[in-house]
Amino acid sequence: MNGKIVVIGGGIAGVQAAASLADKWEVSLVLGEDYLPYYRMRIEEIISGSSPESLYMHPAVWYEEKGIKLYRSPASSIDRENHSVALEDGTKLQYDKLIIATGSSAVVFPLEGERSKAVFSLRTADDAIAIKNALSDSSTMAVIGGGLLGLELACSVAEHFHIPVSVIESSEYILPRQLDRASSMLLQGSLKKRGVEVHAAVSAVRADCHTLYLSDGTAVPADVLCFSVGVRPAVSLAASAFLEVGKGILVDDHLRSSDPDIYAIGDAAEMDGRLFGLALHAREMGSKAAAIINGDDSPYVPSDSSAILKVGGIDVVSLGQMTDDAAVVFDSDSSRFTVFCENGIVKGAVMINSKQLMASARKAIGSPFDAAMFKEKR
């Protein structure tokens, strides 16, 4: 074995860096949960019935095998000349080389007015089993931010419970960083359907009892109210141990923080200005953290974002950039599938229950725009 690493947290970023190191390391991995990590994007569906341990990446015999040492109190405090991290617990974990994938936490912000019930956020499994036992008796729900957490939480919600449910989105249109606005109009009007009223353009200000009250006047039925706005870094286990921080801890282009013998991966990490929240980098950062921790001297290129979504039953692709110049090549009342171009070459592309031209769209970016392309295969 080369030597001691821990890595903290269990998430995608980590459990992928512990997984890369476990064949050459004595590896560490510090959950901070009394789960095995699970897969965080899923975690409506406890709300929906399906146990947290359903939501698992791998059993525990998995670790095992790896000879992975997992470990479930959180991790306290980092210390930085004597190479340790210190966990609640009071278990103390010596260390070569230390990764922090310590994710992100849910924004909540303060509303006017009073609430008899509890305002929920969704990011943890404990979260999930805790709106889960709310739902219980009551008989509807706001979620504050439409994008994919927050409509996927809705849709559930909606489906399982049978109750209505509001999704409150500020910007004009929901899921605006993936899709376009007539795209994501036409998955509003298939959400509706569904029992999710989506109020767009408008901020919640105040709640009391079972009502949440909107910025245009409008007064939202909301006996659960869930917070979906986004998250932010979890930084202060690094601040605290007086790495540079930004918005997310800070690294160079070879995941490494301010100390050379500590690295940063996954929604923690801040890259050139740059925040990552997709699984898609989660994965990545974690096999290249590993890859340069044994020896590789190239930096990591993040690759482009996409997303592959399924909003209540719906498919949703976004790929590449979207621009300016749309080419819509066929609509209708429950499909959609535009191509966005830039002096005639795609850019990317938007796919509404039109996910059979994926591979199409992917292999067209980068090349001229020809429709006929596409025709062929829907």
Ligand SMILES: Cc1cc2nc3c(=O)[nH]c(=O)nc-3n(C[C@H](O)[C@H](O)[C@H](O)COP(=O)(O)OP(=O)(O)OC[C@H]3O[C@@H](n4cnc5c(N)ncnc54)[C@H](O)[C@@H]3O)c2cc1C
Second form
Amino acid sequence: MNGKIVVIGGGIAGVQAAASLADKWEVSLVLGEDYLPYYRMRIEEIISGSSPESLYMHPAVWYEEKGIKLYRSPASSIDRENHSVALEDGTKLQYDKLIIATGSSAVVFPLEGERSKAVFSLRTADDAIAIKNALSDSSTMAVIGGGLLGLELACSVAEHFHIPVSVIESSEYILPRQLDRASSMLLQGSLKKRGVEVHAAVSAVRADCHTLYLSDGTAVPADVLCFSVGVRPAVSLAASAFLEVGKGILVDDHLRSSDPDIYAIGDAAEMDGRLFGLALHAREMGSKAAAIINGDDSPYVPSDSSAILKVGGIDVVSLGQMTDDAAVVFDSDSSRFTVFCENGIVKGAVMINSKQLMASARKAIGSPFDAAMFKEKR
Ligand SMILES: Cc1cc2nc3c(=O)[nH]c(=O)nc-3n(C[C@H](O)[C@H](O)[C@H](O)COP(=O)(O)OP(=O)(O)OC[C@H]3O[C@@H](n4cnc5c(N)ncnc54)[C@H](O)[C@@H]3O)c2cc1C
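Shown: the form predicted on its own; wanted: the form predicted in complex with the named molecule:
Entire complex below, previous chain first.
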């Protein structure tokens, strides 16, 4: 064995790093939650009845077989001088290399009004259990934030609990980074048919026990209220060890923090002013940090993060870049395919229920626009 590696955080990034290092290093994986590592992207399934255990990435025996030692107590401090990590239960772990993969936490902001109960966010398995319990005797829900996660949550609750769900979005329309306005409006109409009412271009200002009040004066029923307005990287452990932090833990293109023996990966890391926030990058960074520790000298280059989603059963794909020059190749009550160009060259595409055109659209990016390329696949 080459030496000791401690990985703090058992999310996708941490588990990927630990698994990739276990054959050459003595690896300790420090867990911050009461569960074995699970697929965070699937925690909505807990709201609709699954157990946290059903989302586990691997059974306990998998870690044993790999030689990864699990510690079920959060890390409380890092002693850089002595190369050690202290856990809340008093355990001390020595390291030669340390990987911080502490993820992020949901942003929640205070609202005016008297509401003190039934305000949630969805980030952990325990959050999902709390939302599920609250929904069991509630008849309405409001979600603040119409991003991907908020919409997924709203659709899933509307479908499984058969209650009306409102989504509050401060932008002019939902998913402004992924969709053009017309595609977004089509999606919004489809969501309404599924029991999800979107209130766009407004913000939540006040809440009482059963109602949320919006900036335009609308009162929205909200027995259960859930924030879905983004995440904040978990940097406190790194900051208290005097590692450089910005919004996330600052790393170079080799995922190294300001201490050359400490790496930061996944949602917790900030590279070139960029935060990641996607499972795809968390997994990539886990593998790449392991490769770098094992001697790979090439930098981490994040993959393209095209959005390929399913929102309430509706396929949504957003590739490349949106521009002002939009060519609508087809448009119906339930599907739409738009190509975006610059000087006649295809730069991106947005697809609502037209995923079958994804390969053609990828191929078209960088070439002159020609609607015939997409015709036979409608
Ligand atoms: C409901 C939901 C749906 C999502 N859907 C998608 C999706 O469809 N596609 C996508 O790409 N991404 C999605 N994401 C985002 C994706 O889950 C994250 O980008 C990914 O989980 C980041 O992985 P990570 O390992 O960096 O951090 P995390 O998954 O947040 O894991 C970090 C872990 O570190 C632990 N930790 C923190 N502090 C300590 C400490 N001091 N000691 C020990 N442990 C600690 C935390 O408890 C946590 O378990 C979704 C997220 C949510 C919440």
